[in-house]
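Given next, in structure tokens, is a single chain: the form predicted alone.
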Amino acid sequence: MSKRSGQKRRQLRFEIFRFNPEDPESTPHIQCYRLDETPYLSLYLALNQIREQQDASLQFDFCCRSAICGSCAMMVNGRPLLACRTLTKDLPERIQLHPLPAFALIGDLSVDTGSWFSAMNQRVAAWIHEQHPFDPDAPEEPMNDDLAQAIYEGDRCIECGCCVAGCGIANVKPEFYGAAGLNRIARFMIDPRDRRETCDWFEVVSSEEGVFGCVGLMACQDICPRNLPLLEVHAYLRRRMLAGRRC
């Protein structure tokens, strides 16, 4: 019984996707799992408490514990969420664990988003083009406090993968640079520091590569753990390409 509000603590089921993809014995397949509900339990305390104590060889990934990393999403009830942030007091007690789709699958819960997101930085070019040699004995330039804010808005994104996963064109079009292909340009097109003109930026960003590929359903922006205002970053970069439409 909870001290708290006198009612029976709930025993949650979880159905966990199970598949490695390196033992050619196993198929894909759910696995269930019951685990008593606890005050402030989140599922990544849950999944340990599951591994270390039923099944140590589930597989899933985490390291801050903090919405930092962005190393435990997965897709819980159909939603991609950080296992880390999410409690089970706001699910319901049947809990449904599949991996992030449009990432390969390392195994169980755990996918491979470092090599998407390393392909993807790559392809946009995501560094700074320097507009003069680097001086180490230069003064430092400012720059004004809300382009700055700006910028680290762009900053804020954890790499977690659940736009990438929680959007339909991403999951058939690999190509896609998704809403965190996205946001990377658009951190990079305000950068005063960055010598690219929207002529550079147009073959990259008007296709359907780009942000013309994206059908405005915005899921992206829905599910993003650290709430990126990722719908202002895609009507910008509409109004930067149509400006540059004539490059």
The other form holds:
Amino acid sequence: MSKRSGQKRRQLRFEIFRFNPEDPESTPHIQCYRLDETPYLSLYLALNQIREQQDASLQFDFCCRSAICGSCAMMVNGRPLLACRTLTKDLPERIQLHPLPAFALIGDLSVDTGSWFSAMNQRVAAWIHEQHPFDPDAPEEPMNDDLAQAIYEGDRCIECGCCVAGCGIANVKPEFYGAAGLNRIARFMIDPRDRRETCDWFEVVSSEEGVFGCVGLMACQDICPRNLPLLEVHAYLRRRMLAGRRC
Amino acid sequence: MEHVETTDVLVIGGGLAGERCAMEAASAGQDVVILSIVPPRRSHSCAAQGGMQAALGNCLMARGDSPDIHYLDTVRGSDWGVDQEVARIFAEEAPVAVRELAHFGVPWTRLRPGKNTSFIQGRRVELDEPQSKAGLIMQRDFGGTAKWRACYAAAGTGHAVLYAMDSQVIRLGINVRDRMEAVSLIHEGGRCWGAVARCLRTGRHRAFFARATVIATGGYGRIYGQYTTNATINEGTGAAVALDTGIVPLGNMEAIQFHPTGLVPSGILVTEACRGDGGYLLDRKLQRFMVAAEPEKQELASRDVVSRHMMQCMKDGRGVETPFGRHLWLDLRHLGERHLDSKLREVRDICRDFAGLDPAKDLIPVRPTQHYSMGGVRVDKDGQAYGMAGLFAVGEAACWDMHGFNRLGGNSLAETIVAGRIVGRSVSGFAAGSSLSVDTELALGCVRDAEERSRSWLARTGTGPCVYEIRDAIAETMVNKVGIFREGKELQLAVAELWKHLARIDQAVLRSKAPGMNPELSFALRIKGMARLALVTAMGALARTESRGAHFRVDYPLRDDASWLKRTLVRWHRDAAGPEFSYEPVGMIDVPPGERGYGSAARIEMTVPVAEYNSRVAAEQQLQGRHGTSEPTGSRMKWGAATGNKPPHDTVGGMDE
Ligand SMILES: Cc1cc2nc3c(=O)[nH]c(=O)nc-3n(C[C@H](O)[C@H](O)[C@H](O)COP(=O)(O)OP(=O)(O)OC[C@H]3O[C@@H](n4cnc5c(N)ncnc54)[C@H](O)[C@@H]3O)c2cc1C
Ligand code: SF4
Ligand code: SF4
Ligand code: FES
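Please supply the coordinates for the form predicted together with the partner chain, as a counterpart to the form predicted alone shown previously.
Shown next: the complete complex, the earlier chain at its head.
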């Protein structure tokens, strides 16, 4: 901010991918909009201003506008980012916006990450496979806080899809679980409340859809807006799988 | 039939309350469909940060806690506006709800034995937690509570809980339909048969026919525009479709919570856990003004009280002036990096991303911001909506009424799960005992009506106002005239303005006629509902000539238990020009109205004896449309258990049904 203060306000040029599949007249194209930059301008505010003042048909998704719900990921100058927490001051004057690749397009910048993630969660059975039924009268089972923190670390994924969009494999292989899917698997693997053993996971994890489909270039780790330690997660899964199907 | 789907139970809303309720019904063998505007995991429940209240009493500062104390805190917090029986049911079941979530996989922060550093009333303290409690679920301090009671997963509690809950929904194979927005209820002769929904991918409508329907659509903070901590989708569509029936009343719509610490200028929440963990509020001169204002609770008085002190402090010229308006400071620097990185890491992220600052080194600019809707679809203790059979409501969308005029921090997450369990049971009981005995023509008619509404918006031409401009006008009125300090003349002006905004909607014209979901049309279809919610909120506030909890009237500064120990109900009859207000007793009284222990102690005392008040509750509530419940009114109360008072003799056991 300080560097630019005193200077003239920038005029931003947005180049936005447009396509409305519900409109037979619509074809994929890029549309340009201009907007005067204001202090603290985020892509959330900017896109709403464009929609409310220039083009009411523009589709995009925001919900929490606080980088916690995972709704608003899009390609910003070629990089998958959460739009709500991206400030224009950190971008050049020319801002190109595209929908995330690897997900079904709903319209313009809006993609169907929800269906992708719920299908993935179904495929890896991403729920606690409990050891015993819940007893409402019993106190909770103790858990070491370090372990609880480690599980929470994995739980922090907000299913934004950035890692999937940025992954060369996930873009060409729709069955690949992606970094988010692998992270989800590891989260349940380390949870002692889940009764699945290494051998139960083997089919899921050691396949080409799983950890051995990944080429380990770690684009995902650089991209993840939650800074999840995806590198460690992949290494952990490989170790567990290479140690064999013990059961 | 292409436009009609049939199910046993239809749950509108995939947040915590809707999902927990759906889970209960599905586990009981009911076919369940969940509708949601966003994929369930993106519901606003995911944004809850600080914690979930339940009297587990594990850590030292929670020792001796019990549902009795939780219940008392809740009643006091509500400024005696709650239904005390519901608060009792809630406090008793909250510990089970938290433990059940542990079973579903929530990584609750656990108790670390040995020395734990904390800040209590501005002092650094070492608490030596015993080995015997190691690994049990930990508690932290929140406002308005006698004990540390908020269970938490760092500062991402809502996220962790919602993901665990949704994993159960996936496990059960519940039919979840995201980007499906309910736009009207299908009903006939006081019986609800599901809802019509509009697909937010294609713009097409379809009917969901159901034996039982649940509204779990969350709060309506967006009637305050951008001046809210709420998500962009919290537009009150659930309450609005209920109001549209003309039969179902909304309760206590004037009871709006302002959270003390919304980040400036974005309005994003900074959790109460910051103050619970020892954070300070500072004025322009970096003085802790809350110490003098509330010597006992200091920064941890209830939210209504802290927000008022903050507003007063800024009015007195002690705020920081900026181009984005006045604000005060939240100071977390003394808590240290380690604490911020473990227990408040989401706060650190938000401050970095949205204000470009680091709470380990910098002060955080904050001001009170709209946060929570205590009011909503009025339901009884089983979750049944007044006036309409087969309709239920749960969570923030409902006025079950365990919050009265001020919700305690952490009580809402707990409500979603506790009420989800209870209402889920009553919904499945209801659905199991009834059959779908109505013509699909009714549903198709409702679909045609909904399609007609879209068509007529698209058909309008001319130079009328734009819907977003009307939205902003409504928000300005609400923020400036129906905010924290309210006053008769201002409220009258607000009501007049809101009537004008409402009338202008009929002249509004869309800028885009794009086929498909059309984001502008999607919003236009909600704006009338939002305007009506804003109007009934302002009218309710004007009518209530007292101050209670978050509803503060400068011209009537006292709580008035003689005239206003009652709940506002509002209906908007079909074809009526305006809403109709009525009132009912808050519920049976076990804890007689008294001092809260913070805020002002002055009040106008009740004039009728408690026993007499209680004797009228059941009959007067029935008159307002309350159905027969599974158990009589007052039957779940533990009379006198929390106060040590003798039970009011003639009220034990209840008398209706
Ligand atoms: C920033 C923030 C922090 C908070 N922190 C805490 C905390 O620490 N502790 C605490 O106890 N409480 C907290 N709260 C309050 C608490 O999070 C909410 O009250 C609670 O999560 C609401 O849950 P819900 O299930 O009722 O609604 P929501 O989670 O809001 O879910 C509503 C659901 O309804 C759907 N929906 C809405 N309208 C329609 C429609 N017309 N058709 C179909 N679907 C619809 C939405 O898609 C969504 O799935 C916080 C609130 C906010 C805003
Ligand atoms: S390491 Fe590369 S291939 Fe593997 S998940 Fe990450 S981005 Fe994809
Ligand atoms: S792992 Fe990170 S990038 Fe991938 S979906 Fe989760 S939060 Fe987004
Ligand atoms: S809008 Fe929720 S993450 Fe951006």
